[in-house]
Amino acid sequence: MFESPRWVRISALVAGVALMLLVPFYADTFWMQAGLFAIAAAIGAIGLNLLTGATGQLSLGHAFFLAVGAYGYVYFASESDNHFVGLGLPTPVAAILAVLLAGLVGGIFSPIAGRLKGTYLGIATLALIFIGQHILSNAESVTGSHNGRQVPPLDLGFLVFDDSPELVVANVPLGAFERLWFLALILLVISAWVARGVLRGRPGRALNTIRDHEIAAGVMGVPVARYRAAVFVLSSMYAGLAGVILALVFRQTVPDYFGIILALDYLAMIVIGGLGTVAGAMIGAVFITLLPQVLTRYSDGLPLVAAPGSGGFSPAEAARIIYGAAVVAVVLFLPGGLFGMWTRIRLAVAARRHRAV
């Protein structure tokens, strides 16, 4: 196998992450806020990867607990007042706990995740889906039902995400989703990072093992249910965590955002960009987020992309429509999806460098 020399690959990820370095100084709030949300998409993909991707476990469920991360920051966030509870606590523990709390539900689980697998633990988690709706709903005090509840900004004590007070860096105003980018930004890394030593160490082969040979894994000594419900917790933190950041960058928390099309947008990310890789889940990421925020943005000038009632497809009809050929496209050609393809040329590119050395 030819490889890319190692200070090539570290190059490549230096000017990336300078590039992304830069991206609040340029961009504008449309394109902040996408990327903001694809940042949280990428996060909570990558525990979604760890859990299907990597163990082979389907779960439909994964929305849910990313409104467990964005509801449990704003309820231990928030003030009590007369129309709803909250514990008022720091901001930042307030996150924390948020994703903790994300962690003790999947833990809750666990126990189902541990002995179901495949469809049946499929079926298992969209039932979540149904009984979060129905929380986030009827549990006005806790979640203001449909009209869902102001977010407070995240409070460092030496910065506030938000628009105020006033911070200029380099004659460039940084309001809250600029500030956001950044801390975003540095939780994305560092999520990657422990997914991926998590990939690469002895937990990652156990994993991979349970997913291609569970009963090889189980006479190997390995213990199959308490590895599925462990990977089954961590990937709820993971989605707990993605929730806080879209609950930072909302503002307003809505209950019909977590809901069964939530849900299957992320299998679409893991599928799409490479099943059981870090990259291959941000990659997904960014394509399904994205997409939908290019097509609005510029749909006056694409063909069949039209505003909703006006004769083509609205910008989200069309997203969809796209990236469920793409899923199809990398199932049926594709089955490492865009970072298998990525992988694949690069190695052929190498390979005739070789050659032709």
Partner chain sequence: MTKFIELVVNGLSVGSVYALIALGFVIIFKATEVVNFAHASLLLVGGYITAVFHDDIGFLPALAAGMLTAAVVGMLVEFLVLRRGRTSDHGVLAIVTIGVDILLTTELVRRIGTDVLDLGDPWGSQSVTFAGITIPQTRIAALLVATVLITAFLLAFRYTTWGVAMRAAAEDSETASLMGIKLSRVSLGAWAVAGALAAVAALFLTVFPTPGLDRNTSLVALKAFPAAILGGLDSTTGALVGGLIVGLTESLATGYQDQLHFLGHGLSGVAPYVVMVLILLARPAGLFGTRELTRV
The other form holds:
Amino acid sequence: MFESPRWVRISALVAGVALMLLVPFYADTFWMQAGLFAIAAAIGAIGLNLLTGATGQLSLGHAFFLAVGAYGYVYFASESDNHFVGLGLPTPVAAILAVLLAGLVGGIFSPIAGRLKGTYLGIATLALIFIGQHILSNAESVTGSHNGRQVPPLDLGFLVFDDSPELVVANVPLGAFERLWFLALILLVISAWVARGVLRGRPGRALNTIRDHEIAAGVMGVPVARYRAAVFVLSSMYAGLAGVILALVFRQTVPDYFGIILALDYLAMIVIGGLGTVAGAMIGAVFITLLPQVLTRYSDGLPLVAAPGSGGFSPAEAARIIYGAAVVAVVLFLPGGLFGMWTRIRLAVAARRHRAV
Amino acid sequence: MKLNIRMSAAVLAVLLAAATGCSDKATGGSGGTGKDGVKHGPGVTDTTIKLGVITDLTGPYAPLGKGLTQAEQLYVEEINKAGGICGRKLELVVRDAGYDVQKSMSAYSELQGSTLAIPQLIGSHVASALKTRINSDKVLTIPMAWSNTLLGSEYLQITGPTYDVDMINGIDWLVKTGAVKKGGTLGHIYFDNDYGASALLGTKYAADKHGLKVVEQKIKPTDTDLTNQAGALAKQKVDGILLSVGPAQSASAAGVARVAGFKGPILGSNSAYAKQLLATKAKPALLQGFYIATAGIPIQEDLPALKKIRDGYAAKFPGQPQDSAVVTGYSSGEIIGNAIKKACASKDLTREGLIKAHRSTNAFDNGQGGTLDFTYFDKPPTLQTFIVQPDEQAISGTKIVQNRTESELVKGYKVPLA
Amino acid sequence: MTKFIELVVNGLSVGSVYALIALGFVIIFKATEVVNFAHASLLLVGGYITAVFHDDIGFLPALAAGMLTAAVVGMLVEFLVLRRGRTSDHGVLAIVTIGVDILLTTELVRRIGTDVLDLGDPWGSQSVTFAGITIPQTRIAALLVATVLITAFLLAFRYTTWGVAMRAAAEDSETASLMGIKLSRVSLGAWAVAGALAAVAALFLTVFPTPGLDRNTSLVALKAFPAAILGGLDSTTGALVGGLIVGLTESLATGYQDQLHFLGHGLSGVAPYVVMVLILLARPAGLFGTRELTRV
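Now that we've seen the form predicted alone, could you pull up the form predicted together with its partner chain?
All chains and molecules follow, beginning with the one already shown.
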């Protein structure tokens, strides 16, 4: 009702996109990497939001599907040698297969998910994390165990997402991170667009009804079990895609990363951002990913200068404290998450302007 | 109109962002040549040389990280007091990654553009994850882990023998002292990571050569109750127990084994002991029949180089434990310092110049008794191991039982590369 | 055979400690319907206070202090944080407890630092041997104390006014409140009891054969989750049984890991979760949990 005119919104969008496209020409390696982590997290968070925010299926196992995507890509794309096995497929094919694999695994788990409700489902998905860690550290020839495996860079023929065949645009050398940035952005836009389409259409309404009044949904003719399974598969595919991007950024997959802390991080992302919305998921992902990076980068790098045992906080500890406090504060005081707050501010500003007119 | 304000704000934001975010990416970063004709690499200016440290001050390896980092700070302070190297002051850029891979990668991304070398990197899985980038960025890095998986890369320099070499030397010592005889059995409890895997390689080799059997017990780094594992080994009446685990697990295993009636020797890898353990209930089990195979010389030994470190550290960090991390940290500073000095003599403080200088050192001697050979990287720079024992009175918490030795057994051993 | 018996006794003893943690978890859930992810930090607080004070005031007073502190912290969390939650969506409140857990754990770990703290228990590394089986005294003490506490609690739950009030509130909070039961008192009580139980659990998790309390101790509390779930989140009996099952599974998996070698190494970490999933497949609300009946 109090939205700004269409052309203003479009120009803001265009400016935003332009800004995003300019980043690789100015940001240093640290920010490129942080940004890529944030974009991958955003894609994963959008998927988790479809599952938990929209459909009410609490999942603590999202990090598992990220691992499936990452390790799947490495397995499909690497050649076999005397240490590891791999299928040696062309890397774009491997990437697509990895995403499909994540979806498949999600599909296999979904009947179990279908039988469980609420917290029971949450902790059962937590089991996936532990099972995943167990497999990752034991299946050495596939996963490389704790040291992980090298990730083959994505090769599209005309463009390799690596540092070596040099690519210079506008006098700026574009390395692997810069090239991945553009790819990741495109994937993020597509992911967000698809998710939005799902949520705004009939499937979205069906999912919300399943979340809020499952029996009523069933009575009304919504194929509840099929939808719950389908959203599990879709959400796992999003996680798989995020995992592939992360693998390409890390250049070496390590099992430690895909543990319980990451799982809880994703949950925090969608709640802090705003449950149920795509924009919320993205905002939450960016916030949760960048906050610790910013804190550790810009606080003093020599925390031991103070006498030991004194009341000082090291940057890493300060980062955790602020993160925990942010989770508590946002959930308690901003029920719609950060996106909800943004929407309220926007509407309040627009409303005041309207009244003044 | 109000709408124009919004438009202009958006455009302004873009311009601002474009202007403020501007780094010198378009021109290719730091470099060039200094006033004294010395070529500069990243992190080098006419007045400073920046060195990066990726450490753990808040995670599971915090005790190690703290000792290493503080010792490196001591080294840098002393060097700068004496005028620096190449007329430039050294500066440490410390980043705490808490043993977390993502944080370590972020720290590396930041440091790779702004520092010349990395004298400390904690986490062998982190080092493995970063290996490709370290090689392509040509950053001389000292990982603080001694697994054989870190060999084979020109830019990774470990500063002592690998865990398998230590184990071989240690088992050889056990056999020589008669504690373990041919035909006997050794029980090895080890971590499920490349620390444990590396040590196990050594055990298997030594056992094979000495005609010993090996019983393996793999545990996760998060297990702290070793009742089942140590109890099982005691029940099987093994002749010796080997521990390639963390300090907490060693305390648990030693305690359980002794209570279960195990009377043989217990030998740990260098990461299996920490001085703090002597303040816990595990003390009695650690003071009797518990030994550690390590490359690090205990800091209380009577050498002028060590006295210098002791006094300097006590002055700068009074009351803090002076354990093996302090010696290792200080030495890592000296190793990089040595490379910088040599590179300066060739007027080349680029990354290429630094690695060339470093790899030309075949007998690095910092007064601690042994020498390190950096000209090759497919094996450790030395094959000598100390056997030490926990000691309450000693400053480092350990005292020497057998001085540095390269056993005959290990001479024939080829350390497997990753 | 002796190996098996030792493994079983060990497993039951560790399991009874898990049951203490799981019981606290279930009490909170029953009273407030919140899944408490901050339980690990309650455990750590209790253990830390005991460790810090046992030198000055003796073991038992220090333990009491630890239990009291954990109880108070639990009540504070309930009062300051959860009650203010504007949303009544319990899933979201659970996330708040994640945040609280991060806050508390970070601060405690910062204080513990790199030390390994002794809690001053009187049993040390002494053991009891009979019929060829050696069992540490600490394990026997754990089993006994846990049994006493759990029995006391179950009796209180059944026969005291407070217990009845809590059961009523868990059954139907609206009606209970209409009947004059102060829901706020019930939830405060629940969090306090959970904290106290966690403090006792902390003691038994850090005695022989572990060297003491250190920064990783809180991770052990995580094992109570599968215990509480497979027993049924709203069943106190379930928590007990669940804890024992998890303890036994862990112990047997570690003891027989050679024979189970084909399933990979490090089985003891993942085995409880696998058992939990298997049980959930057969009983989706846990062994003793009540299956949700929804009104249409």
